[in-house]
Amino acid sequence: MKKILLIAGTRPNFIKLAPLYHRIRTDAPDINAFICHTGQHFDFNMSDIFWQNLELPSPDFQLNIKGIGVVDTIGKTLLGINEIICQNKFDLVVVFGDVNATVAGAIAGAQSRIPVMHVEAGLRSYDRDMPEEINRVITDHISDFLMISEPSGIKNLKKEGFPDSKVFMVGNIMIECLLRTKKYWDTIELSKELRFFIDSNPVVATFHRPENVDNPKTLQRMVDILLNFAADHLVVFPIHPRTKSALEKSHLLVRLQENAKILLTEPLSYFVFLKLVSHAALVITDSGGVQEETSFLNIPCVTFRRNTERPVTVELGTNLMMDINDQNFRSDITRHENDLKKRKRMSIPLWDEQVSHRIVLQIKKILSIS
């Protein structure tokens, strides 16, 4: 039996890991896949409930990392993963996305001379103020096999001098997870309050990026935008722990709590969030994955960030990039929504249910499994 280590630290990691884990179980009986959960998201709705939704077993390795800042988190995670690797003989390490667990897992694997595969490689925002961008670049440059989710990944890696032999266009595994679980999230029961908001096709908001929530001015601006939409829409705002803390410290949370047209919730489970987004009139966000989910579901999305590492969501999807300080944001968003209504829906190549199949074929070649 060949042994591979799948490393996950946050909600997006779990969503990408699940289809690959299940595909290995069904299509590659000669491979034993072990799951390492670094614990970067320790809030129940941000981690454990996702594992239940995605029918994943308990992790083989649970690190429960709680670092103070990016460097501390990466350091502690690296030490934890290194200990696991030293005690087990793995033939391949697989990391996902761009979080701290990703770069820590890649470094641990590379320094132990174990081949490393990066799923969702090649994405670039070219903004080094984003910790995720630094994680992406480091991970790609020390990985042996790069699985690409969208065409920009190929272009970026060619520009950086990567040989074609390391780069494989496989598609977006997050979309495979969305498709494979649709029968569950489409029919999930909701609370009475959330059902009322969903029936009204609300504006859905998610914000957690430091550039928006760690800066008092942009945090105030975010609140003003939500209140502006609440003047003529119902708004659902699942609050990330980081964002909630910032709002409480700045005494802005009460302004949102006092508005009856804004529903504030804890972080939602994967299934509930997908159902919510699928019924939204509009999604406003600073997330990476939400740009992809809305594009696939054909829901108008506005991303309040300076840049995106997922340009296909703008080129072929439903995403509009916007500066959070744009004074004409409502008219610009209305124009975006009208343009989408006139446009024929565009399909994004390889965003389907066969992404994990394409990855497993590469894993079998790497491990010399017929």
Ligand code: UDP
Contents of the next structure:
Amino acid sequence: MKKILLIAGTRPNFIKLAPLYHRIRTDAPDINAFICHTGQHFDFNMSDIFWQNLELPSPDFQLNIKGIGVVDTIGKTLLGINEIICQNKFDLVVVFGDVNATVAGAIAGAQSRIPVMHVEAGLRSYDRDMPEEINRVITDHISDFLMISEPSGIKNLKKEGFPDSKVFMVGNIMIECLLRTKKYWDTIELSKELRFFIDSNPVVATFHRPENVDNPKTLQRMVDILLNFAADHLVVFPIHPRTKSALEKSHLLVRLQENAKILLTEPLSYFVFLKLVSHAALVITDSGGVQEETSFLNIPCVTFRRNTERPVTVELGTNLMMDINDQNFRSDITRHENDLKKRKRMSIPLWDEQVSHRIVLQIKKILSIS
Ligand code: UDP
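Having gone through the form predicted alone, I am curious about the other one (the form predicted together with ligand UDP); can you provide its structure?
All chains and molecules follow, beginning with the one already shown.
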């Protein structure tokens, strides 16, 4: 029996881990997959509800890392994972995405000379002001097997000198998760209030990137944008904990609370959020994964960031990049929506239900399992 360790720390990590975990259980009886939850996202709305929705078992290893900032979190997570790796003999470590748990897991595995696989490798924003970009670059360069989600990943890694033998185009595992759970999120019962908003095809907003919410000027601007949309749309805004605390500190939360056309919620469960997005007229965001989900669902999306590490969502999907200080944002967005209406829907290669199958095939090869 081969032993592999799957490491996850945040909401998007749980979503990427779930299809692979379930696929290993059904298709690879010779592999025992263990899960480590690093504790980066820990409360019910950001963690437990996802484990329920995604039918994941309790983690085999639960670290409760509470770091202050990126470096402290990576350092403590690295020590925690190292202890697990030293006490258990694993044949492969698998990390996902671009969070602190990703880079800590990759370093711990690589330093113990255990092969490391990075799922969602090769993405680049080329913006080192994003902590996630630094995590991506380090993780890729110390991983042995790079599982790519979109064509830009291949190009980026080629430019950085990676040999073809390490790089595998497998597709987007987050989209596999969306597809596999469609029967649940499509039919989920909603509260009366949320149903009322969904029936009106609202604007859905999610913001949590430090460059937007930790800066008082851009935070104010984000609130202005939400209020501007609320003049002629219903708006649903599930608030990330980081954003909520920034809005409270700057006394801006009350301005949103006072507006009856804006529904403020806690972070939503995966199923409720996907149902909401699938009924949205428009999504405004700074999330990574939401750019992909909206592209796949053919929902117009505007990403308030300087760049994206997921360019396929702009080229083939429904995503428009926008500077948060763009004064003509409403007319630019209307033009984008009109352009999308005229355009034929495009599909993105390998964003399907077989991503985890392709990854498991690679894992079997790596572990010499026929
Ligand atoms: N998501 C969710 N509930 C919410 C907001 C987002 O379930 O209230 C999901 C969303 O469907 C996507 C993931 O969380 O799959 C994106 O996570 P996030 O935006 O936190 O991280 P990023 O993708 O930017 O790393």
